[in-house]
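What follows is one chain in structure tokens, specifically the form predicted alone.
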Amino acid sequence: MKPRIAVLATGGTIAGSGQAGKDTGYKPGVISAESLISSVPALAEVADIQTIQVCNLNSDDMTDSIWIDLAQRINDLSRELDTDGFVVTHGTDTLEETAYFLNLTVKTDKCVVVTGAMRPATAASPDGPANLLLAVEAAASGANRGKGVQVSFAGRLFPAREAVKRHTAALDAVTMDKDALEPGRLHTTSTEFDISGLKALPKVTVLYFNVDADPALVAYAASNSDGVVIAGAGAGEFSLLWKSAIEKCKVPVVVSSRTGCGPVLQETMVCPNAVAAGTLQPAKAAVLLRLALTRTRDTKELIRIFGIY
């Protein structure tokens, strides 16, 4: 018997439609999950596919409530003995955030693979079919069981924690941040996060530091959010004015780097209330902080959590 794979579709460019043969000017999140599957006949040779249309939107419109629904659906389906693995189709703009959220919240060792495309389904040479086929093959393979959520893109498979979009248009835009590769980080069944009773996540704002950036932004974000992530310069640096503003924050503050590569270390934090993001880039640091805030606001506990995920 062939493996049974559940494909959960959320929209994005892989489900985009536009003028036949053109790569641009399309509308994402138009084509249904069933149509996506039927457009790749080779999938039938790999697995028996169950399609689930979770939503159909541009991934810039992704929300925490959809994240929670998606994770809960996977968790529910994972308890069905005849479901062997999962594929999530997704827009590439926020794919890395959704993949990391699932990596922290799904409670199964069955393989979960997130994939997308840089060209719409109506392009002359769409990349979605190949990415989808690889994703289903990976989800159907017993070799990927227990490895956490994976990302399938441009002929390669990446761990969700390290997957990142690094180009606006290239077919291999989604790749791996090798500087963030840290074996042993906890995921899926080994995490402490439980979203089963949640309807929404705490609100976290990401602030990008630049020369002459107004420190009032820090105060505003802190007063309108449950937590703040700073995309600092260099190894998580910012001005003395921002330092003063961060020290006054009454909500947890996590410091990452705007550079795109390399760690931010706890021992270099100049603000006693700041938590180092380690190798997590700002958007993923925000994902982890939102989940961490469902459990604690204590700085020492947050430092522990950022040290193991």
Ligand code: GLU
Contents of the next structure:
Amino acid sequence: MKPRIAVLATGGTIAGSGQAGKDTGYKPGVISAESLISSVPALAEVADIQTIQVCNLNSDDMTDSIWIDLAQRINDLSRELDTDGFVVTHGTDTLEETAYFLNLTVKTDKCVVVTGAMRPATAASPDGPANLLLAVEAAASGANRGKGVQVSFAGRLFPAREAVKRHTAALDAVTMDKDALEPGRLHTTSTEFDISGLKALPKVTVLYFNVDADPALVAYAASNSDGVVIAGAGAGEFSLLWKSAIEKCKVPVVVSSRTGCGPVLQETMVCPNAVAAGTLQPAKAAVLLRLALTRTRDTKELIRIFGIY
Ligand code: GLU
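Same protein, different condition: the form predicted alone was shown, now please give the form predicted in complex with the named molecule.
After this comes the whole thing, all chains and molecules, with the earlier chain placed first.
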């Protein structure tokens, strides 16, 4: 008997449609989950596939309520004996955020693989079919059980925590941030996060620091959000004006780096209320902070959470 894989489709370029043969000028999130699967006949040789259309959108329009729905569906299906693994199809723009969210919230050892594409299904040479095939093969392989959510892209499989989109157009745009690789980080069944019963996540705003950046932005973000993530310069730095604005924040503040690579360390935090993001990129730090805020607002607790996930 072939493994049974549930493909949960959310949209993106992999389900994009445009002028036949063209790579650009298409609309993401058009083609249905079923058409996506039937356009890759090799999938049927690897697994018995069940398709679920969760939504069909440009991933820039992804929301917390869809994340919760997606994780809940995986959690419900994972309890059924007739599902052996999961594939989520997704737009590449925010794929890394969804993959990391699932990595922290799905409660299963069964393999969950997130994939997407840089070219629409109607392109002359789409990359979606190969990415999808690799995802289904990975989800169907018992070897990937218990390793946390994976991302399949351009012939490679890598962990969700380290997945990052690093290019606007290249076929291997979604890749692995090797400097963020920390195999001991907790995931899936080992996390303290429970999305069952949640309808929304706390709101977190990410602020990008640049020369002369207005400190009023920090105050605005803090009074209109449950938490703030700073994309600081270098190893998580900012001006003296931002420092005093951050120290006045009444909501938790996490400091990450705009450099795109390397750690931000707790011991270098200049504000006593700041939590270092470690090797998490700003958008991933926002995902973890949103989940962390469902449990605590305490700085010490947040430092613990950012140290283990
Ligand atoms: N903005 C689209 C999305 O993320 C296109 C990017 C893609 O899927 O490659 O859904």
